[in-house]
Structures are given as structure tokens and as C-alpha cells.
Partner chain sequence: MESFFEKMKKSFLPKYKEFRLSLHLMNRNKLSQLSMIILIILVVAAILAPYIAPYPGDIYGEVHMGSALQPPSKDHILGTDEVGRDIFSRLLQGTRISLACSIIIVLICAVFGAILGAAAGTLGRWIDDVLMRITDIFMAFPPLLLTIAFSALLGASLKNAIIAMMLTWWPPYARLMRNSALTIRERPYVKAAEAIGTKKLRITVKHIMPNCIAPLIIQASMDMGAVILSLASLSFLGLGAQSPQPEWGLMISTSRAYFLNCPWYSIFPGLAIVITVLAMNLIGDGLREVLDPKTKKN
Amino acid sequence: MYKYILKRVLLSIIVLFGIILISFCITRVIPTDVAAKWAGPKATAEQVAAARVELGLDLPYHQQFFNYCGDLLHFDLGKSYITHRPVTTEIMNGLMATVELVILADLLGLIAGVFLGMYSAKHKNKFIDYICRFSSITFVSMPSFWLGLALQLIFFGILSLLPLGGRISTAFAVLHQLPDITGMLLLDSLLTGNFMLFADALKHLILPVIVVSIYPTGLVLRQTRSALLEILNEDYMTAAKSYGLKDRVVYWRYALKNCIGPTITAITYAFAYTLTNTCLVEAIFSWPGIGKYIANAVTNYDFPAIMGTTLFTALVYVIFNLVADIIAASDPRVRM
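Show me the one chain in the form predicted on its own?
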């Protein structure tokens, strides 16, 4: 196991280096004047030339790449060409808002996916099974931006039940001092006993959580159903049923326990995907997370922000892929 983990870590480092190299090359061949963005729209030619020297753009490409890698070793992702603030700081500012959204969405997806997957496997080849299988394909394939706009139209435009977007009501933010302990408003409001803030933040979370949870729900549903159908055909399951055990005991105590490994692996992949692919959802719901930051960086050709978020995304995928593989390899049946 230790050799396997060491091998995967070394391969992950190679993958990250390749991503850094590719993203660096792409940002250097895009036809745009980076120095002019740094100097500002009203900068003179002399100021643009000074900005090019300040940013090190007058150096050869290989020297720029070595300097960038050296900064990475000190956890320095550079400064945004638009805001002139460190990219690391800006990513961390929006990270916890996205983490709060993704944790709730994946938790909802895990619960709904497991229940629907078990129900589908229990009623194999019946009408409810076909409905669940069709739903799983729909959930995985459905465009998140379309679902987000549809829910806004229904629950805000027609029913006026939920807010259109944002993380909290504007009036509430103006009149009250928001706690900043963990960066997650729901948890911070509970820690400080501010239940009005909790209710307001929860109301703003409902729609984006539903939209983000659709993909993990479909993924977990399919994985749970597939693993459960395989387990239900095992001899020990037949023996358990022949002993006269109730269905809920057979399914929840024996079957689910043996299929939870693949399900956890699936939700691990889903967490990495949702954490780094919420750009459209956050843009639609005006959610101040890292997804919205990525969308703004791409729109404004903010290369340090683009490279920083690309590296962050790659790091998240590498870490969660490693965790998923370790979980899978920890199963004695897999190791054998």
C-alpha cells in the first residue's frame, strides 16, 4: 500500500508539472498586451514599458517559466492583472463560499442517490426502476445553467418563494455585522447563535444547492444501483434471505455495507468535479465563490488568475483522485 501511494504521489507531481507547463505556454501565445492590462486603460507607452519590466515580461520565456515555478514553491501564484491583489488571497476569499455550497450539494446528492439507487435495484426491471435509470441519465446530462435559470423563473419569477441570487439579502448585510469565523455562513451563524442570519443564508442556498446536487445524485444513483445488483446475486445474500431476515435488514445491514465503497469513490470524484466546475452556477446565482472568480478571470484575460485557478483545479482533482484510489485499494478484494 505504501509503495502504491508513493507511486501515485510521484505521478501526481508529474501531472501537475505538465499542467503548469501547458497553461504557461497557452497564456504566453494568446495575442493580448498583458503589460497594458497591468498598467491600466489610461497608461502611457512609457508606463506600459515599465510594467513589462516590472512583470518580467521582457525576459526570455524559459526564464519567465523558471521564475514562476520558483514563486510556486513559495505558494505565490502571482498578482491579478486586474485587481493587483495576490491570486492566492483572492482564491482563498472565494473558496469557503464554494466549499459551503459544494458540501451541502454533495451531501444531498449522496443521500438522494443512495436511496434512489437502492430502491431502483430492489425493483429491478420494474416501472420505478426505469424511472430511476432515466432520471440518473438525465441528472448527469442536464446542463446546470439551464436548470438554474428554470428554477429562478419558477421559484422567483412566478412563485416569489426564493431569492434570485446572492449569498445573503442586501438589507440584512447592511444592517447586521456578518460573522467571519470559518467563511461558511451557515456554520458561522450557528456558532454565533444568529438564527436570523442562518434562515436568510439557507434561503439563498436552496436553489444553487439543488442545481449543483443534480450531477452527484445521478452519479451516485447509477453507481449504487450497479454495485447493489451485483451484491444481491451473491450467495451470502441468498443465505440471508433464506434465514427469513427482513428485507430492510438484508438491504441496509448487509447489502449497503458492501456497496458503500464504490459509492464513496463515486462521491469523491463528484466532489472534485462540483468544487471546480461551479462557474456557470455561481455566475447565474451571483454566488461569490471561486467559480465566479474563474469566470471573471477568463472573461478579463487575467492570466495569473487563470493559471492560479487552473493549478488549483488540477490540485483538487489530483488529491481527490488519489483519495478515491486509496479508498478503492483499501478493499481487500481489490488488493487481492
Second form
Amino acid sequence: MYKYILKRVLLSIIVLFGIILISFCITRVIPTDVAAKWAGPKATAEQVAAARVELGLDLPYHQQFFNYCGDLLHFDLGKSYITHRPVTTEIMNGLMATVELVILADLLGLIAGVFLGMYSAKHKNKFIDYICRFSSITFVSMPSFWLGLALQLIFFGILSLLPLGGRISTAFAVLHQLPDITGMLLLDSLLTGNFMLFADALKHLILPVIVVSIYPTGLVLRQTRSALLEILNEDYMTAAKSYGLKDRVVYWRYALKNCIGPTITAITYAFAYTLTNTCLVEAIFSWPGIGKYIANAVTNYDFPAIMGTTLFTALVYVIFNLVADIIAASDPRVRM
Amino acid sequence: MKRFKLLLTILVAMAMLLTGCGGDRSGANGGVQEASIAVYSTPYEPILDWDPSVCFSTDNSVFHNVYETLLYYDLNKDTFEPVLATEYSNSDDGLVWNFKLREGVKFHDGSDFTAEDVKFSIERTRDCKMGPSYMWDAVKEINIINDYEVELVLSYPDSIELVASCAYASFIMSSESVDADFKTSTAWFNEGKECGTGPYMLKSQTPGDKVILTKYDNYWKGWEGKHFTDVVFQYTSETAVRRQIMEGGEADVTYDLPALDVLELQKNDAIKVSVDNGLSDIIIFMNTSRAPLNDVNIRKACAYAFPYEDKLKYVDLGFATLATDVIPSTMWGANQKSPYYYDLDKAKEYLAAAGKPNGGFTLEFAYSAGSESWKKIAEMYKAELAKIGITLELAPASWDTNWTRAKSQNKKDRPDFLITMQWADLMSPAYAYKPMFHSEDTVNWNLSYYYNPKLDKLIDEAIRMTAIDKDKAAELYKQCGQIVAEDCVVLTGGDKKDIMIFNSGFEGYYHNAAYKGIVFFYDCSRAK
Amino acid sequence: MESFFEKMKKSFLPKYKEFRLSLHLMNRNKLSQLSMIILIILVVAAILAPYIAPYPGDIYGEVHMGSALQPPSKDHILGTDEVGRDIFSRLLQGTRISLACSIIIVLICAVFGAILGAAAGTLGRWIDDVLMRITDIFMAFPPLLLTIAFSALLGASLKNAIIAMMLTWWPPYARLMRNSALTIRERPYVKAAEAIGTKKLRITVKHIMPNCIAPLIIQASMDMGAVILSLASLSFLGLGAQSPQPEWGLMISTSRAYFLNCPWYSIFPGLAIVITVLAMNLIGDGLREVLDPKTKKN
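Could you please show the structure of the form predicted together with the partner chain, as a counterpart to the form predicted on its own just displayed?
Shown next: the complete complex, the earlier chain at its head.
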């Protein structure tokens, strides 16, 4: 067990090093003149030359890589070409907005997925089962950016019920001092008892959360359903049923417990996708998180920002995977 | 099944409750109709660099409310109005400039505004060698005559009044608060510090999101009458969201919306749209360094094939005017008629003169990927050139990639056409002629690779004359324009209008193209 | 030569029969059947696009500014875009781009990944370690993020987006191939072949690779839709296809500037993506049910 964890950790470290190497290579072989970009659109030739020295681009590559790793140890991901602010600061500024979105979306996906999956399994091969299975596949086939646009069109354009985008209405942001406890507006507004803010933030959250949660819902639904069906076929389940235990007990107490493993796997996988999808969804809903930050960086070819955020996200993902694996490994039902 | 239905009903009910609880889209929370607070919804980050010496971007819309300049240039009247300087004069040779300064002005840090601060600010900006600092290059020394009078001695004649009133590089900061060492002080600024004399001072900011200014009680003009007490610059990049904010009355000012949205907003009673002549135009560089565009006849053929009118009609939707020169027609010294117009027959004549009556070659058109209007221009031009047998290949890429390619030593790497937007950073045609058409040692902005000693001399002379005899200078610039047009090294894509969008209750905005996108909030107020 | 064909026939005939059976099994699934029909229509449309498009000129650079942004009508059944091009014609051509790209990407990745995986699985030792660590590194990035970085690096164009996709999409295939190679290596007939001194390469090509095909096909069929989605996402971010290429993601991206006033411009390209990807996923699902023994009983 400990040996397994140790092995897993070591492996993660190797992977991390590889990730760093790849991102270093990408930031150094860019086809554009980085110094010119840094110096700005109306820079003189003299200013560009000065920028080259300032950025350390006149050093040999191994030296640059050494500096890059050194900077990473200090959580220094470089500075954005556009804003000239440290990428780390900018990621931290957007992090909680994204965390709020991702957590809510994954949670919604998990709950909806498990519910629908169970429902589907219970009514196997009935009409409702077909609907659930079909929608689970539809959910993972939809481009999230398009779904976002379509929902905006319906709920903002036609019904005028929900805002087009943003995290909070401008009027609110301007007139009120926003609480900053956890950075998650929904939680903060509850903690400070500001229900106007809560309602406003919630209204802005609904559409993006739905769009991001669509993928995990589809995935979890499918996993839960097939895992449940597999378990329901086992002898002990048949036995439980034949004892006359209520359906509810059979499903909730026995069957579901045994689906935890596959569901964790599904949600880990879905988490990776939500991280990616936020890129597109945040851009659509101008949600001020790191996904929008990447999308903006891509349009501006702001490589330190692109690679910094990619590196950061990969790091989070690696750690998340590691933790999920360790949890799964400590579950005696999961064979290693 | 029953329970499922129940669950569904509850979910739907919850959703309806949530969506219903906050009111509708127009005027959510009644908008910001707070009389004392103005909200500027900015399409770009309100502040990228808090250092007033370095500022060379749209963040000057914040700076001009926090800092002040020696002079204010009114482009509409072509006059210089006193701000921190009460009067000024210059020697006949344009080498010595004398400024008398306003007394009783206090910086936000409480110190008095004196000649020392002017000397400090100009020297700091000139020596930092970043952003717009080159504008002060002519200044050799600054002599303090007394507390309220300074003298600028130049190494070559230059019109310092233009620099002192410029939208960039002209801010006066307190020598008390700012460290003499540039590295230290620029870091200090970027902690979110300022020390201007302007009507507003920084209250708080969230980098990458918003800047909130509040009134400075000791402002020298005083706070009599109707003024905003707070000004918020709120960054919203999405045009659709910005439009929504304007329609909902959540912001007072914005700009840079797509032409289609502006047309829609013009129909809205709650919105005021101000459309005025601006000082930015579209310049498409032609690569004269290699075949086939090294042949002036082919360049002229291309110039006659450009759909000038259609571009105004379909891309700008009327929010632009025909270009008359390589500088905007509203700039002094601009020729008022371009020799080129859309005429495919003429284009064919020139092709024939070049020995290629049927075209038969391919040209590459580089533009910034992601720009909707440039993409349209490229596609329209492609369709026109196809009619005279020239194939246009579209090459969208990031601006930096395009610029790097254009600056390449290898002539084969350079695109044939490169479309750019030029804006006047200095209120003199020199802003365009010096970087774009004057010979340079290493390619930087002369992206037509056009080297003409005769033109170089004319430009230098015009810059010198600007300080001495502006009418003469204007004459010289017109000659420059004619030479560039005769050699046909760029295509002119039209002069853009400045479009500002206001809440209808917002009053006091005075359009002055010299300060594009800048709202002097002290002069504005909200009608009741 | 004859004996070679004989051999081929012998080794492939049972597989072919199995394949026929699979097809038959799949045909029992109505959804898969429907998807198959849709896919066939899409493929035909893709092949014939330039010939059956009502406005073939609009597929490429033509502009008709006078008829820009018109809602669906008799002349333009799905409306027109911002420079007056027929959206239906462009969607047809978009089918061609999307299908071709996804086939190319999946095929090359599957082949490349399979070779690497087989090498790792059979050669073992340090080669296996190194190759698998490399796949670990590539798979440690959340999907699409590394692709975004690569295509930003290569510059925005469809060609570069495809290259970026290939660079990041092969590791699962390598992993899959290696794992099945490891299992199959332990089978008695491989052991027997090894015992009589058959060369490693021969064993790999003849015994191991053909027996690992099923999981590869499942993975590939599941990936087709995902590749189309990813490519559209790249184009949406401005990294993939460039105007005037009629790529679906790009069309949605362009339409964003007009979507509140001209919803048809955004809706139809999105529907095209959903229908195509859905059909592919349903087929992939059907294939998996048939080929993967584990899911058969459900």
C-alpha cells in the first residue's frame, strides 16, 4: 500500500518534470519576436533590443531552462506580455472564480449523473432508460461553446430571464464593496448574509454551471448505470432482493456503495474535461476565471500566460489524479 | 415514476424561482443612476501600467483624470488651452520654450506644484526610454527660472507645445513622492500608487478588472457646480456584454462596439451615440522590396482595384470616410483628395503597363487573425483582385507574427500586403511620416521598405518647421503626401470615425480627436 | 506470392467473419442503425459537397455584401453569413473538412500509437519505461490544453491545428496497445512461438498486433467524434481553420458577433456538429457493445 503510494508519487514527479520541460520548449521556440511583443506595438528598435536583455533571451538555452526551473520554484511563471503582470498573480486573481464554477458544475454533474444513472438502471430497457442513455451520449457530443450561445440566446435574447455574462452585475460591483473571504461569491455572500448579492451571483452562475456540468452529467450517468447493472446481476444482490428488502434499501445501501469506484474514476476524468471546457465556457460568458484568461492569452498569443496557466492546470490535474488514485487504492474493494 | 415527476417539478419550480427573483434584464437594480457616480465600461483593461511616463495605451483614459498636463490641445479649434501652464512662449528658431506655471496647485500627496516637478517629470519620462518617451527626445536641458517658470532648451527645433499637450508622455507628477531612481519608482507606481494634480485620485483597484477614482477635495478648479464624485472604470472585453451593460443602464460610457451594434443602439432612446471625425486610419503596406510589388505600375493597379466605397458601406457601415491622404483628413497638413479610387479598367491599364495585362500572379495579404473587419476587407479585396487576374492569398496570423515577418531580413518572408490601423499619438503628421515613410537603419515601422532621400529631407524639414512656422510645415507635409501617393507604397483604407456611446443622461462630453476615448469626467455630470 | 495470399486469407477470414457478426449485432441496435444511416449521408455529402452545394462559389472566397446576414429563406435555406455567403453550402463543405480531418488525425494517431505501444509492450525493459513515462507526461495535461498550446505555437491554421492534435492525441493508443500486448504476450501460443525461436518482430506483427486490434478500433471509433469536437473548439478559439474556410467551429466563432440578431448563423453550424458527433459516438458505442466482451451483457 505505502509502496504503491510512494511509486505513484515518484511517477508524478517524473511527469511534472516532463510537463515543465515541454512548457519550457514551447515558450522558447515561438515564431514571434518575443522582445518586440514585450516592448509593445509602437516600440522603437532600441526599446526592442533593451527588452531582449531584460527578458534574458540573450542567454544560451540551458541557462534559460535553469532560470526557468529556478523561477518555478519561487512560483514565478513569468510575466504576461500584454499586462506585464506576473502570471502567478493573474492566475490567483481568476482562480476562485473558476473553482466556484468547476466545483458547482462537477457537483451538479455528480448528483444529476448518479440520480439519472440509478433511475435508468432501475428501469432498464424501458422508455425512460432509452431517454437517459441517449441524453448521456448527447451531453458528451455537444460543443460546450455552442450550448452556451444557445442558452444565452434563449434565456437572455428571448426570455430576458438571465444575464448574458459576467460574474455579477456591473451596477452591483460598482455600488457595493464585495466581500472577499473565500473568493467564491456565492459562499461569501452567504457568510456575510448579503442575500441581494447571493441572488445576483446565482443568476450569473446558472447558465455557465449548466453548460460546464453537461459533460460530467453524461459521463457519470453512463458509468453509474453500467456499474449498477453489473452489480445488480451479482448473486448477493439477487439474494438481497429475494429477502424482500425494499428496492430503496437495495439500491441506496448496497448497490450504490459498490459503484463508488467507477464513479470516482468517471468524475476524475470529467474533472479534466471541465477544466478544459471552462476555457471555452468562460470565454462565452465572460466569466473572469483562468479559463477566460487562457482564451484571452490565446487570442493575444501571450505565451507566458498560455504556458503558465497550462502548467498550473496540469499541476492541479496531476495532484487531483494522485489523490483520486490514493483514495481509490485505500478502498479495499478496489484491486490495485 | 411518480417520485421522478415530483423531483422534476421541484427542480423546475426552483429554477423559476431563482430566475424570477432578480428582476428583468433592462435596468437590473435600476442601473447605476446614482447621480454622483460615473461608470466607464472599458473594452481594454483600464490600467496596464500605473507609471505615467510609460503609459502608451488606452490606459490614458484613466491617467487624464488623475494627472494633468501643461497644456490642452483643442483639435476642433486648433488652439492650445492652459492647464498647469498659464502661458508659454518660444524663441523664433523653436529651440527655447518658456512656460509660466499655475500657482496654488496641489498634488494628491499634498505637496505644491512647482517648476521642480515639471523638470522632474519631463526628465523622468524622457530618460526612461520606454513607451512614448522619444517624444521628449529634443529636450536638451530644463532650466528652472523660478518656482513658477521653466525654460526648455532643445537640441533641435521641435514643437514642444504638441508634446506638452499630448495624450501620452505629458503627465506631470510630484517630485516629492516619486523616487529619483526609475526602477524603484516604477515599481512604486505599480503597487497602485499615483501622485497627480488631477480632479480625481485613486480610491481602489482590482488589476485586470476595475479602477475606482474618487474626487480630490483640493483640486485647483474647485468642486462648485455639478460633478461626479466617483468614477469607475470597469473592464468588459466582450462586446455583447458591453452592449448589454449599456442597454441596461449599468454604465455611462463605452466605445469600440461593432458597427452593427452601434446602428442598433442609435435607435435606443436610453442611449446617446456620438459620432465624430477621428484621427485613426487604415494603412495597408505594400512590399516594395520584391517582385511583383516593386513595380510601381502593379502597385497602382492594386490601388485602383481596392473597393474603397464598398468597404465604407459594408465593413464600416458608414462609420468611416474615404481616405484622402496617408494621414487622416482631419489632421493638419493632410491633402484633401486621394488620387486613387475604385476603377478596375484603370487597374487593368496599369497592369498592361507593367507587362502583365492578364495578371496571373499571386499576392499575400497578411492581417491580424480575429479581427472581424479586417477579415472582411481581405475577403472583399480578394474578390476584386480576382477580377483582374490576381490571386490574393489570405494570411491571418497574430499581429506579432505578422510584424516579425514584415521586419524579417529575408525578403521572401515578408508579406506583400500588411494591413494596420494607425492612430495619431502626436498631433502632427510627423506621427505617420517619420516612422512609416522615413528611411530607417533597421526595419521597424517602414514596412513598405520605402527609401526616398528626397522625402526624408522633406519630412525632416517639415518637423523642424512645425516649431517655427506651422503653415509652412503644413505645406511641406502636403508635398510629402503627394510624393508617397505618386510612388503608391501604401493603400489607404479609410479614416475611422470616433464613436462614443453614452447613457442618455450623461452630459458634458466634448469630442476632441486629440484625446481619443478619453472622457474628462470633471467636466461631465448627470442630468436629472 | 500465392502462399502469402493464402496465409493472409487464413488469418483474416475468421476476423472478417467476426466483423460480419459484429455488424449484424450492431444492426440490432436501432440507434446505431440510424447513426450509420446519418453517417453515410454525411460521408456522401462530404464527398459531393462542391457539386451539390447550391452556391458552390460561396464555399471559398466569394462575397456578396448586398445579401449579408439574411434569415433562412427559399433562396438560402439556412440563411447567409456576414459577407452574404450561403450557410448551407458552407456547412456541406464543412462536413468534408471535419470528417476528413478527424479520419486523418485518428488514423495517424492510432497507427503511430500502436507501433509505439507494440514496441513498448514487446521490447520491454527501459524502452517500455521511457515510452510509457512519455505517454504519462502527455496524458497528464488536461485534454485540449496542450493542443491549444501547441497550435498557438505553430500558428493559427487548420494544418497546424491538425498537427497539434496529432502531437497530443496518440498516447491513449500507445497505452492501449502496450497493455493488450502485455496480456497477449503471456498467452500460450505466443509463448510457444517464442519457444521455437520465432523472431520478436515476427511475433509482434503476426501474433500480437492483430489480436490487439479490437480495443484500438473501439478507441478510434469513440475518438472520431471527440476529434471533431476538439478541432471545432480550436477553431472557435481562433487557432484552427481560418476564414474563409468553412469550418464549423470557425463559423460559430464568427457568428458570435451577430448571434443575438441573427441566431440562425450560430445555431445551424452547431447543430451540424452535434448531429455528426452524436452519430459517431452512437456508432462507437454500438461497436463497443459488440466488440468489448465486458459490456456485452448490459
